[in-house]
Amino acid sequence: MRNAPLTHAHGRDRLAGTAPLRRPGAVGGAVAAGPGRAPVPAPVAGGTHPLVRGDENASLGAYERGVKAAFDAIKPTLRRISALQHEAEFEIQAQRVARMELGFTLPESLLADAWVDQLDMRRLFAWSVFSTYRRYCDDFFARDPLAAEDAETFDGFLRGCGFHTMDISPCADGRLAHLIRYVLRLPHRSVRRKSYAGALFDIEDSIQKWVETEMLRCRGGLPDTAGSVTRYLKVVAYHFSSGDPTREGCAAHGSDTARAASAGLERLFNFQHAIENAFCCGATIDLLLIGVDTDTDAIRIHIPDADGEIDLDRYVDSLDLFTATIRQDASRARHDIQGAIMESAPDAAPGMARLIEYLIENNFSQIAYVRAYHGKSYADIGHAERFVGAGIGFEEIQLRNLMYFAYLSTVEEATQDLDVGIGIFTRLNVARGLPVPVVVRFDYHGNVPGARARAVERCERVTGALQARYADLHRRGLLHVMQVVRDCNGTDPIEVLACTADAATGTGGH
């Protein structure tokens, strides 16, 4: 076993392993259960390490089966229920099945006349995954399932890292939906997250936001004072497959794992210079590039030196990192994630080298929970979404491969995103005769006047200009859209406005 830090230069042996995590301020043990969750062991194959909060893991884990067990119990009890069709009594059965295995009945108008034609299947798929769509909704926003027991303290921890605002920009992939609360193991509320194909952000909509954040630190004194030495934080995370590299990376860059690195890199500097040259030099902003290997859910993290350069070549990578350390105490351990930081970048800037340090930790927690309940790797290690959500919101999504993200206002202006997510379906739904479902969402500030109705209007014309560009799949039914509105200033549930999977009106009434 080596003890040595471990980093990546220009092609060094990689090893294979898993790494731990740790809450900002964390001297080592285990962490307590958080209220009403009873720390219940994770099942660890072949042991664990240290720094891993197994109990963490076991909430995570029961979370992400319960959710997903729901969507995927929607296929055989559609199955079920077709098999019923011309029975008597064939309604009461079917709302009956439907109620017991789906936890909602099914619209009246789609099984009253199933006695003279056939069931139509497609609107009936689309109208429970929509339905379980808007059941997981009512929960996380009714209970918080995935609250951070270190969520009060993360914001001290960043602003003593020298950041006062941290914001992510993974790639729409559903394998990255998890980025945050799992992957990162970071309070979702905490930071912003915005994705895009590839991760390839758009440059205007981060000025924008960071003239919002500014604005505010002016203003308003948050999260800090514009006086206060801290800095925006910009990260991109790319993705890459480590079992099958050419086939399930990153379909936006034709699984080319260094095309997809590259092209992150390049677009953060982009947004870097576009601040520095509108609002000059001191309004420089800090960036960091993250990979993902979607089959581990490992991360490596390319270091920035003490002028901000990024370096492709060079990264730490926690996987190795785990493997290294997984047999030494909690206090060896996180001396090596600092000697591997140190190799890698000795002159990066020590707030940078801290956070780095507990990205890497937190993502040991990350690789075990994989390791426990998938195995070495996940059996899905390719696409699996159950539909696409596009608009403005989904806060709610933060479980992996369960949402393609396509963040938009318009859909000329997310022509690429959109395409992939539909070039995606095409294979996992309409291949088999299933529809696309596509939740269409603009969450809203209940407080700015007129918000509400601006929502609406932007559903209903994302909507047509779906089923525009999409015309054939629309016209065969392989394609349906649920509009939902949400104020995002309070705690309040989606709204439903309509639904194309009703027959009887169209519209949402679940």
Second form
There are 2 protein chains.
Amino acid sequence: MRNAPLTHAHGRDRLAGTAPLRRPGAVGGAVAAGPGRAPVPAPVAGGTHPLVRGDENASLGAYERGVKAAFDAIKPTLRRISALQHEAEFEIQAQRVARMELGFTLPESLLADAWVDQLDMRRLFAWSVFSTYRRYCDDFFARDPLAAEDAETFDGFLRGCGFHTMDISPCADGRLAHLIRYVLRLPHRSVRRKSYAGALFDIEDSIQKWVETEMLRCRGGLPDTAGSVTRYLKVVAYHFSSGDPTREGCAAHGSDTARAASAGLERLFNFQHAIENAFCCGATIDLLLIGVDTDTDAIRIHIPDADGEIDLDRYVDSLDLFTATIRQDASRARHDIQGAIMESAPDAAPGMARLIEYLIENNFSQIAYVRAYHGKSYADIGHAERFVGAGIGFEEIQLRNLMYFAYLSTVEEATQDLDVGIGIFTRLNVARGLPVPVVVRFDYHGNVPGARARAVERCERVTGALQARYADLHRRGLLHVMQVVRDCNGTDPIEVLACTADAATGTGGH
Amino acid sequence: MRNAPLTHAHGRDRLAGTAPLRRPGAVGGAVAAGPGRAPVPAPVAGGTHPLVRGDENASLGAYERGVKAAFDAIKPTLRRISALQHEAEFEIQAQRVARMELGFTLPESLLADAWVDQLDMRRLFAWSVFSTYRRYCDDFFARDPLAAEDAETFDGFLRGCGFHTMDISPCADGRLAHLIRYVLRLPHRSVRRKSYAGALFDIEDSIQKWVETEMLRCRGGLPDTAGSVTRYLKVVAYHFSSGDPTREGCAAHGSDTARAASAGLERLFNFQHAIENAFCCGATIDLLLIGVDTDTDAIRIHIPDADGEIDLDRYVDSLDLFTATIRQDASRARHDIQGAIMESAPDAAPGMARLIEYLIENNFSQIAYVRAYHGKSYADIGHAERFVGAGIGFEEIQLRNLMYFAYLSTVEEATQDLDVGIGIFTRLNVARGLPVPVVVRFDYHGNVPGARARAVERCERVTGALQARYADLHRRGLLHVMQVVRDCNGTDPIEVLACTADAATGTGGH
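Give me the form predicted in complex with a further copy of the same chain now, not the form predicted on its own.
So here's everything in the complex, that chain up top.
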């Protein structure tokens, strides 16, 4: 792939062609309800509710459609090219089609052999998915299309609510990948996201993050000094399907909503107890449990009472509130959100209640977004990811159903998640003769000497382990891997190390 | 193994039979040279030099001999039992021999089948090694035989030298397993030890430890407050063989002393730069590089100058100093140690110089120890480990050449270390028809909810991965694994989960 420069400037480039999005949020001055919130948003397209931000929906929608269209153009384009393969001047024609439809040209060497044998469509498909992923990443890091202008205001708002850090663990399911920036409308660099199958986050990893956070507060006064009374807020986001609850819920919990919620809550309590037991001076954290309906993106928030206790049966439902307040004016609707929270947990901490109001109001825009662009619920309520991501990183993945994510350091520890992912892609791709495209990615801290070299080594090790575990797919050219690293300290683009779909370095062709 | 209780109380129990050791150190009051140091130690057996602590050597020697004798009795005892297997009343005779020579009885079921087939000596051998290991651990955690009475004094001394934490990474080679308690004579619970092949410690892991340490200082004032001017001291201990430098040095560095030293130094600098780059407010650490001659246990210390710079060619050699001062009185010998350090690095920080004086004086006792009990150098200058340890934990391993240690979370990341270990045991054991005994062990923090369950899961996963990687050995009954967890927050004994050598749960018999 390194031999074939990506032609951003040519053709109908769906990514580059997308007009830079208007930065969402920050339409007016800050008001009590949250940072960068307009007092009374004007009614706009897509906004059926007075609290819905139509401009933001329009720009988020354009971005999502642009990215997905780029991926979804691959199959029909390659089908057209396949039909041309025995025609005169095939290579010229094929490159013309590819440039026009995909925005890049295909590797000459993969086209050149078509007259001898037939085109290696599996390799071309994987190569195209990887190229599109790379362009998507380059766009993300160059243009920052999902930047939130209200990020700093949000940080202050969060501290005002009593939290110096918001650490969210959603399920790794691709249908929750847009949780931060779309479902909750939060600035994605202001919160920590770490996804796990079933939202069952790693307690030891979270303790490390808590320790680091407290150390930075102590030593550097970042984001606030240790003397401040703010706390670390850990959030779990489990999920369910309102339309098909027993089949399209969380696979890790057997599509059982009650199990998903109680397992998430148990993990939260265990994390809290771990901090309280292991550290001195009254160390503790705050907890929040959120359920997401992956059909509509509506949320239910289980509101902690004054003692921080969370009840699985006590929650506010954003869709109920959305429906109940749709004909009101903005200030009355906000008043009713506050009322519902008060009713659910009369003694909730005021800061926690403010944060929950903010999240519910934010989610109203997403409910309207789904309705405006997808109807009553998503058409793809099931899995429809375009590729698998394995490793550590993937900050740019803020879109729904784009990538199946397996957060891992080793294949050995993540066989369960990976088997699920390969199973999904066996149905989505392999059953149609198409390969599973896997991006193996390890982000590193560029200011730590040797960190890049270690990330490169990890990429190679994990790639080898994947090819060994799924040896049959690999041998049949049905598993393609692109290895990627990125310095997460800067704004640099991703760095592609190797790719099995490349003509030169490729292995595993059929 | 759970079915056959270990019979601590019976027979000639080499471990239980060892008289409780006199606690080393703390012979007299503290003096300037270090904690718990007698002003003028009386000359005693094994102490040829005025600064050598003969009492300590005697008790450390008795402990080491007791433990090793317990392991080394296994082969001859099983050979005797093997010779009896077709005699009348074999089982009664065998148990009598086992009880007398090993201090425990063998599983009835393994003996009962001898009349049908022949004795499964591989399984009996592995079972005996694991039983002995378990008794060794139980003794260690119950009796604390290596406890240093001067531990608290040492902590204060270390802070007085300007260090709140001493974090040592030796090579994982079994010939350095006694570095802390024997070679450097430090209280083993007062320093952090994390061993890596070639002493090439994991920088990210060390950063985490630094962060945790600084957080505890900030929040809890432990071990001192963040306002104190003490620093984190990271030490690397590489090794070499004075007698056979090109063959018995560090395998990870091709038995090249210069390479071992420079790789260790580079890793130290990289860690320091990582801390300086990644954290604010002038964060930094101090560094120390130590070389160990595994033939004699003498050390060379590369003394940092006033700027913390370390020169590979500038060091003091403890054996040279030992020889030069052997006929002097204690205070003159100490004076000469100070002089040698001053000469090597005239502008060394006074606290660093004091710590180095202390380490060299401590090491004099170990030089005398090796001379007294092993002659000019160890007889086993090569590998002679009794079993492999894989995982995280093993605090009790403070003895030389007892265990080959592969520090790991997954087999996938540690294949290199494991292959070396299996290679060593292929020569030591498999070549003689004996199996490789592997203890898979994960220590956990009992105050973290779910931590034990996760440690148990890790044991199972790593055991499975080992059996898959070394499938041929496993199939032939030449790889036996005992799974162990331990709560490292308390003084509890180890907990044995499963053991392939057990009659009931065993697999992999030949």
